[in-house]
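First, one chain by itself in structure tokens, the form predicted alone.
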Amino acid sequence: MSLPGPKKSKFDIAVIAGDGIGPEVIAEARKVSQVAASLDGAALEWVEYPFGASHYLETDEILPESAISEMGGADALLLGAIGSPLVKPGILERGILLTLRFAFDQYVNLRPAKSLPNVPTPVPLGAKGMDSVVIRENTEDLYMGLGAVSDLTGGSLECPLDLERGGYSMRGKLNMSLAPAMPFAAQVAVSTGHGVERIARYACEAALSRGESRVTIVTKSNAAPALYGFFEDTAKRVIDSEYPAVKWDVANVDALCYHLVRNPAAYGVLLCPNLFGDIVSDLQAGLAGGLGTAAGGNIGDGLSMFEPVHGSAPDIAGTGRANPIAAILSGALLLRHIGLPDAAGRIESAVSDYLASSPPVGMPVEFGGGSSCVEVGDAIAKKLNG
């Protein structure tokens, strides 16, 4: 048996800052985050890179084979918000988001959702709060960009199946036609038990490091009987013969929403495919107090990426109106991630105690306050210090 090797104290962090908000929250993160690795010994150098809007508008390049190739050496990558009005919709978010994603096959989307001291929310959380987490699988379903739009005559498709992910490939070809003639679109969504599996046992191993017993699978396998049975089914099969110590229910993703609202303390661990962990992830952040607060994590085995939810808020960028917290606890993720998980657990306690502790005007604009983007980070820091 081997000995442990020495604690890692230096780690190489690789930082999008993007689009809008974006460079203001991240600047907030890395602040926060700096300081408290600081006070686990641990020393953090970041990498910038200039993907995003303004990089594409200027030299017409998205993300580069080469820069993908040197973020792999990274521990892990912070990246801040992506998408301007000045750029199509979908040409950063598929050239960017979901590139890092399959390229490094991250397959966890982890979307924790955690009522937090003085922010509001829509409807009454009691005493107990709300503290659950989606596990989102991140590379198959609707988002794997298998798809085609016929010609306005309509009439017939052809679509090409061809595809690398992480553990398989994947080659066909779907060809369909209508009668009588119309235009038409298809796409295609695919689940394999390579992928459910390896979902499946995040959310246990997630489930069981938040001492619970309970997993929540999320599907419509009502609807769409040969998708979601199957993620459904193999789920049930993982933790039934993996997980003596977990149980798991299952809910159809229309009815858990309505629940949600209804309760959002009920649940813990939110087992999802991708489709419908994108929108109820989002359901759970605005039930917590709204996408401000709102970290997530793109986690696999290679590089993971750390990233807060929100969007890149144009409207308000440089305005110094910008909520910096939801990208300071996705830096906490990140820590964890990264085995600083007393740096991580010292950024979420000062972010609550700032909540706690702060007068209404020093909130951020946001909740009502008047603090700027840089003086939440910098009342967080203190708090960190002490």
The other form holds:
Amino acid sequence: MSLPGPKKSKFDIAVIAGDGIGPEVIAEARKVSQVAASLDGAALEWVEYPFGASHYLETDEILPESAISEMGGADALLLGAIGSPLVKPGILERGILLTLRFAFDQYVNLRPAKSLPNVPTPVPLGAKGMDSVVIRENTEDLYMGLGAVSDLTGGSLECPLDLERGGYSMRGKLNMSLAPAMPFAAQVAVSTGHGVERIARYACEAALSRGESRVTIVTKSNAAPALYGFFEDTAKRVIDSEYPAVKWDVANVDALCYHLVRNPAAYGVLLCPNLFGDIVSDLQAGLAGGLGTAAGGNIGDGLSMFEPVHGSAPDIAGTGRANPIAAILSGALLLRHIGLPDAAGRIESAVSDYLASSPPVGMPVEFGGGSSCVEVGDAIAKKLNG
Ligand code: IPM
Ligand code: MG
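One more: the block was the form predicted alone; return the form predicted in complex with ligand IPM.
Expanding to the full complex; the earlier chain stays at the top.
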């Protein structure tokens, strides 16, 4: 029998604070994570990276290969928000966020949606509140970056379908023509056995660790039977053959959205292909109380990255109005991932305690209170200590 090695107590955390409110909310997430980790006997060393809109506008650099490989040596990555009205949409989102997800094969996008004390919700949630989680496949589907637009007079289009992914490489070419000639575009979505099997397993493990026995497979196999029928059938097969304690049910994404709005508390683990997971996780965030509290993780077998679901909100950047709770809860997901579950639990309890005990005026601005981003971070850090 081998004895367990000494528990790791020092962690290197790469940080991309990013744009807009990113740096403000990340400062609070760092503050709170630092205190929680130290109460657990662990130290966090932060390694900052400047990438984002300002860096791009100043230097023309998006995300160099050298930084990607350097970050790979960290224990985790904390990211604030990327994007600015000064940069054409897509450049930084694809160039930083999606590049990192793909480079480190972060195949799980974990997005819990949990109601919190005194946080107003757009529909009543009932006494037990909402406690659901989106498990989004994070590397395939319509997000593979395979697509092209024909020339403007149109008629034909050629698009190489070559890419390297963790687990497989793909080769091919799309060659299309339309008659009569007209401009058109095509974007290729792919789902693989490798991709669906591993996310289905992750969803089952998530259900079991939540003490649940159900995974809802989110699909649209009635309209796109090849792509989503394959996702659905592969997920069902994995669950049936490998997880006898888990049952699946299936919901078309449109009907699911309808039912989520009417009864958000009825759902637990939602297993989604990439695009539906993107959409459903914003809906879930809205139902649970808003993007200000929605945390997320991009998880793989290598470097994992934790980020609030919200964007850079340039309209409120620098005003102190940003709500840091989503970033703070993303810090908790990060700590749980690196093996500090007690520190993570402490943060989640401190956030709930702060919201439950705060007078209305002490709530974040987003919830009608007067507490600035820094004051919310301070109040949560204080709850950790006592
Ligand atoms: C998200 C975002 C990204 C996505 C964008 C910015 C590319 O909406 O993280 O949900 O679609 O995944
Ligand atoms: Mg999104």
